[in-house]
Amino acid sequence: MNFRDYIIEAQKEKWAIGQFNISNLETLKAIVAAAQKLKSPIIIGTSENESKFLGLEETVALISAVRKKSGLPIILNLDHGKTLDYIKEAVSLGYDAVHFDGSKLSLAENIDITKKVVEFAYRKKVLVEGEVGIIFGSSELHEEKIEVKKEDLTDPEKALKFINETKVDTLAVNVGTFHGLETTGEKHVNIKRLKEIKNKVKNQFLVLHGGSGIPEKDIKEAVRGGIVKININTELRLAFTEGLKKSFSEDSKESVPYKYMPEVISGIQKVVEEKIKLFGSNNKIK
């Protein structure tokens, strides 16, 4: 099965794939044990500037060489790529899916460059990821609170406009959620709009970013309105941090890396296989 096929038996059965983040190798190892025990396909992601600091076609590298020894089902995506220039370099090193996020543009140019996108994409049979509606945040640690208003969130009838002019395979919407994590408080997914993009756009795949942090409950009523696919990264980046602290204790005088860093590897593990179970991805492997 390839990405589209899982992605459309996670329409039909209600579960959602899970976009993980990377930036080293450690967090790699950890997300494909975790999808390994648990028998689950897996996204990675690269944003712009962690492709930019582990190299696109070191990256594509590295995940042909994990997907060949693990025999996962793997999808490398390009996350929040701002350039057509630069999804262009993805596309043509290897990458299996691109997302444009032209959210901040009026959506006129959205729609311009997005049909750019697919267009240059279909070629090399990449799959392709909108966005209507801007996501705030980024993925880390807020002090301030972040305050997701009625008139930020994805608008129906324009998430339709946009996925009629574009062909686009999945569109990242906002549905309330931001990227990062508050250091008070949590977020939530408006549900009511969920449903409402979900009713104007039919069977269009949706995408739900900022997926760090938003309790159970909430996540498994955006699985059940429609969502296929979940992006995590704060949560990742911050276990891998507690990893690390709890590898440098005050009296520790390792200073050995392959020795310290299965802790942290394990940390992140376990946050990857609640949010696999979370998202009903297990045991989905054919």
The other form holds:
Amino acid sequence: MNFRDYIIEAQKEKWAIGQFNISNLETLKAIVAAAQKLKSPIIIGTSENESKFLGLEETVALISAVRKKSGLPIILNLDHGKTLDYIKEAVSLGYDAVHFDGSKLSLAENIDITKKVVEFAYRKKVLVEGEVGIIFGSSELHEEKIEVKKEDLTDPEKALKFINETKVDTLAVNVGTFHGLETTGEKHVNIKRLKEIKNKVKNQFLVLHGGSGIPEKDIKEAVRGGIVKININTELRLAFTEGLKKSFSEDSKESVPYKYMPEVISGIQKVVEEKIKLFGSNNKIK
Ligand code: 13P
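Structure of the form predicted in complex with 1,3-dihydroxyacetonephosphate (13P), given the form predicted on its own:
Expanding to the full complex; the earlier chain stays at the top.
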């Protein structure tokens, strides 16, 4: 089974595959341990910045090594690729999937560049995610409130036009969520808009970004409403940072990374396990 087979199954059976972002080996180890325990397919994401920090070649090599060792279906996706050049580099070096985020461009420009991404990626059998409707925020804690207004939500007509012209495999949509977590306030999925988009685009695979901090009820409804891929980053970053802070609490004299990191890893693993169960992707490996 490849990525496409899994999303077809997910659509049919109404569950979603998690994309978990990484910028270090410890987070990767935690995600893989959770996937192995729960027999779940997973997508590993790296944004442009995360992949620059880890190194594109190093990321591809790491994924290839853990895939071989674990026997798990692990897909490596470039998250929010901003330029055709960077996407081409990731594809050429061995990424399995790429997300081109042209959401800040005009629809015509977004379609134009996405078509070029699709043309390049398809030759290498790499899947492409497009984006219509800007998804605000960044994957961290926000002091300020992010307000997603009605006019920011993905327009179903525009989504359909984009899909018909670009032939992307998956589409990221703005249905009320944003990247990151607010210190005050909650995130919600606008189920009404999701259903309107789904009715328009029919069997197109839809992706939910900004997966951290969404109440369980909203995630379940989103999956029932046609979301087949959910991206999670902030909650993993927080688990990593909090775990590390705890291990460096005042009375700790520990200075050996391989001695204090296991606890940090198990904290992240716990978060990933919860998400996998919530998305319903456990026991889906065939
Ligand atoms: P969160 O940081 O809110 O989990 O969103 C992640 C994401 O959508 C990555 O593309």
